[in-house]
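One chain comes next, on its own, written as structure tokens: the form predicted on its own.
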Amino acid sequence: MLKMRKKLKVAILGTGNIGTDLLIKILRSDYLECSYFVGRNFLSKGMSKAINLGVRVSDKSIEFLKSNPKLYDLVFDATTASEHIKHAIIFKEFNKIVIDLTPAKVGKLCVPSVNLSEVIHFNNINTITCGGQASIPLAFVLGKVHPNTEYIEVISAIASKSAGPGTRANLDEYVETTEAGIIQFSKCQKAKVMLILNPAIPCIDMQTTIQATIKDPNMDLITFEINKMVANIQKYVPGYHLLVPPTYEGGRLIITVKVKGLGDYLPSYAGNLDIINCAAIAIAEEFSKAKLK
């Protein structure tokens, strides 16, 4: 009789899209589960599919974490940055895990093919931004091989109907934390990140141009290390793919991925909400491995 593998109780708060589709995930993993799903109200849309799934809810928000420290092990943080900052004295009180998926820049930083093993040791952990998730690891990959490099720009493109109010909200630091995380990263001296909302209809999947400059690049290095990455990163993204593979001219190196969802409450257009929330599993999935093994 084959024996059932322990689970690590988590909460999700924020019952938005990133949320809900955070939830979906949640409910196939082999090392989490889902205690409680925490929002603000019934009426949500995210909370009506937790409830038709069985999942415990509460619409008290932040105060019934507080209130039932004991219900989870870990929580999600899906709320917005400005509220994340509160949220994280709160957790810090409880010793509890936190895996934050707004830029508010509180944790560690991480990105799950670069430095996942680091983060265990931290109780507040910070998933970035959907940008920085799709070019970071690409931008560490340019700094392992030209530590001299220069300069790094990031252009995210997105479809409008995926940026929901959270999203919009953060806007200003969803720019200061990817470049920020770039520079970490990969040692370049200066960063820029442009993020563009495209409304058209059919709505496209979310695509990261990375542009770089560095002098002499080895592209045969460079191309051999990024391919590595991206399987890599294809580990815990399935929809991530390279689109153009690095390209020297002009003086600068190009890349660009693009990212398709799994489709799991959002639509397959919606890369930028999936990249985020498969980090974010990929991340407390290390965690339950190292805690309850």
The other form holds:
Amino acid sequence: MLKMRKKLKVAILGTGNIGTDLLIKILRSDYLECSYFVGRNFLSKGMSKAINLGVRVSDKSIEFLKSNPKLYDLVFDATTASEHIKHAIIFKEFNKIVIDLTPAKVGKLCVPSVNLSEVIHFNNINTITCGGQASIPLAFVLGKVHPNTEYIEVISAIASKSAGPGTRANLDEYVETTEAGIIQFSKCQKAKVMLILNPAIPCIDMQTTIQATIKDPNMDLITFEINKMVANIQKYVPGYHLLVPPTYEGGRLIITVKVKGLGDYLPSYAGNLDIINCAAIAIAEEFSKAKLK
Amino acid sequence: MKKIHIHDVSLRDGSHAISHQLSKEQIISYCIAANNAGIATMEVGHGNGIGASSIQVGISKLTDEEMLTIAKRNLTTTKLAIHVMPGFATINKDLKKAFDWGVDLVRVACHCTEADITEKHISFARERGKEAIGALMMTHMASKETLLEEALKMQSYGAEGVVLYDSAGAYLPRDVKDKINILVANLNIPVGFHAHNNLGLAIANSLAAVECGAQIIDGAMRGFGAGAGNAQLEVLVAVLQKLEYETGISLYKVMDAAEITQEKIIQEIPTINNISIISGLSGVFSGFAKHVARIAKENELDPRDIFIELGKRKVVAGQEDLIVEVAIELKKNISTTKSK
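Having looked at the form predicted on its own, could you now put up the form predicted together with the partner chain?
Up next: the whole complex, starting with the chain shown before.
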């Protein structure tokens, strides 16, 4: 007999592109229930969307979550890196699980296809960056197959329209956090990350290229492992796919992926929004499964 | 006499033309000559600016630190400048260090509709007491109204000038007039123009900008820059002299500096080849030329077809990874046509 599952109560802090897209994904989830959508301004686009969807909202930002700790078990922080550093202390005090979508990297770094099962023992989980979610699983594979990988480079191009003010204010943090993630997960000591905002209209889909310096790469094994990883990612990011399979060209290994979004809040070109949110949802659902067994 | 500030990009834009392989000796000879000619500001570095050396856009022979400290040691009156692109270079990893190495001026560059990503870098430079100029690239892709909006943002962040880059060499003089006029009329800071010579119009476009009130003009010795090159600096000096503008640069000495550049640094004097024409027409960044040539050869394709396809996709600098994708696709199309 089909029984209604108990859902984990989650709050969203930050009503920009990321927060609003998360909300729509949560409304579809079998494991999560959005108890509050919290921002600063009832007139913002995200807030109006939430009100239209019948979601409870507050414009009192972090103060609201401080005064009402019983209303939620987990919170998604979709503000900015500098804001999250302040929020992290508060959520720790209230013993809340927080999934941080800013590049603040206060908490445990998580890429679901690589270390999902480990992170439920932590209270603050960081989803790194969109480019990190797209590239780190591939870097992880390269580091596993070739521990002698000398250098890994990641470049992502996203449509200008998909980058809201938070993303734009966090460009430096994006670069530095993604680099830290690549190094930590691949164990390769040298990494470089770049981000391009592409103003072209019609908007381009998010695209991430990873290039690596590897002596005598085992192309068959790399291809096999990368395909396996891509299939794994597709379980929680349906629009993720290999555009240029592992190719050895001019002394470098190159892999390109494209991420098409689900088109929940922003159109499907905003794969960057989608991949980091799909990762955040996968993490939160894992908590829900563990806590509400 | 009206003053025009000529900004020398030879050792930065020119890096594209030699795959970022500037040597220590080349930087030394160049800096001495440029300094001697009275060049007020000059850029040194990787073609895509500080922090850009990478597989994606090319690995520099020297590190940023080596290039900038060598240059600084050999300049007395000329100010040392860098090109910085947020997304490639960060304040912590690159900009702070650059100032420690003696950089005086920063061009904070972004694609023409993305000025808000330059705010932090511009304000940081100003806080450190350095000069900061906003650089809007690939400006043929945006309307004059949009460019004005973006330039006003840069002005509000503290930029002490805004320069429009014709990165693809796609402008005609009438486009220059249209866009420079509106900026000059509405900004309180100097306006500049950075030309590329793909359609043979670098000098003409620079003059059109000056006539509309632009005060900063970018140039490179012998045109040494990406693709078909930039506005030829020594020609700019000569032409501006003829039009009775003051540049502060000695014509003979700048010609000598151009001679040295040709002898010691330039491998191939920039010319307008078929690729540059197509790249200008299709509005694709000139810095793509070398990558396209190599990938076209490897895949037995006509590089012009690759450029036209890239133009259709409206690529911008930094998207060099798309070249391989386009090549693979073109090849696939060719083989399907053949098999039919």
